[in-house]
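Take a look at this single chain, the form predicted on its own, given in structure tokens.
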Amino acid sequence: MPEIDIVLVSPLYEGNVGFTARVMKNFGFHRLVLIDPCTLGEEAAARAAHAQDVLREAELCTIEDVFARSNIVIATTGTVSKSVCHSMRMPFYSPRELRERVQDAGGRISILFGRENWGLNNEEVRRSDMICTIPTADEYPILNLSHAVGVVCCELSNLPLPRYALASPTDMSYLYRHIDRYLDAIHHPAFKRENTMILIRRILGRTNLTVREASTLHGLLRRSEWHIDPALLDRDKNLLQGSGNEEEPE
């Protein structure tokens, strides 16, 4: 089973954290992180019920504390898009969808959970491999923190062991540099290019790339470099090396 955070993203009321910390226990979860959370005091260890040890060990980071470690971070969110158009929240997973794409990888996947008020924000979707919505009634869609964290804990428990490891964040940093910078190489528009980046992490980080498959991505980018421009290989020469995982591909 990979390793799954269950990050809540400014919770504004201690309450839903206790709640959280207990849903969690519930279906054998254990990682909660916390990003600037609202104080927590007698109520939320009172709604912990007996998930206090998760209370207890819950981690305070930053969101990019998160992106920077995780080598999936998927984003829940009740907005989303009908049109394949709208690269932002689109395409977008049910929880059982969402365990058919994690559950035979290995690594550290964190869950996004919004703000009570206003969920993520753009750039925290944005940012994001891949987006969940929980399936509700159109007469009352929004759920509460806590429930929509169980209904994605419930469908995700008891995954089996992973099958393979994924790449790294770092690896995968590097991948989509390189990928920015063989746009430049192809005089890709730079009005699209945001639009773009965002579609190729989408598509990417539905994939659950291996390292061996991220660099042979590489290694196809600096051959089609090589046929646009030899010199684009010592432009690209350090940003390759830091990766060192770079394969001429098969």
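Here we have the form predicted on its own; I need the corresponding form predicted in complex with a further copy of the same chain.
Partners and other molecules have been left off, which leaves just the chain.
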């Protein structure tokens, strides 16, 4: 994803500018551009919190500058009801569709966000290359400026969450075999076995167990087995000796 300029066109309230700087940085964006903004004072700084750098380095320029230097200019607009679908304001893309369209784009991309009371004017929309619309509820479609920026930045950033290991098919098959063996240990009747195992697969199958969770379930089964037949404790102690891999966390 190329670095993107977030352009606020004539923002009226400094609090919104501060909040915008903050939510941009939350999602990894740094280039704030301000066109004809309100005076920025203490409230902007307070709302920017730990994004003072974004606020301080915000660039003041004109809408002409933005159009002249950007390879793609994207106008954001509120949800358009069918009756007012004018060709100038369509086709529009959701933030997610926008991501698909710009993620491989080169050059400079600027996203325009309009005035709090009025949005972008027709001229600004007309000159833009693409329209982005955040889907909202009909009963109250007007987002706060910083919320609109937040939703767009969140979608465009597409940041990954840290990964955790999911149990592999092999891990799951070991677990099911262990459960089956455990059902033997508690004399679960043979004629019920198949249905019970299916039911257990249905339950665990929709949980997407992590490796750790699967390991913990093994541990609980083993501990139960030891209580049912103390001889198994010695067997397992020998098996586990030196491996230390499968222990029962907490």
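Residue numbers count along the first chain shown, from 1. Everything quoted here is computed from the prediction, not taken from an experiment.
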Practice task
Output whether residue 148 and residue 28 share a rigid part, with the chain modelled as two rigid parts between the two forms.
Solution key: yes
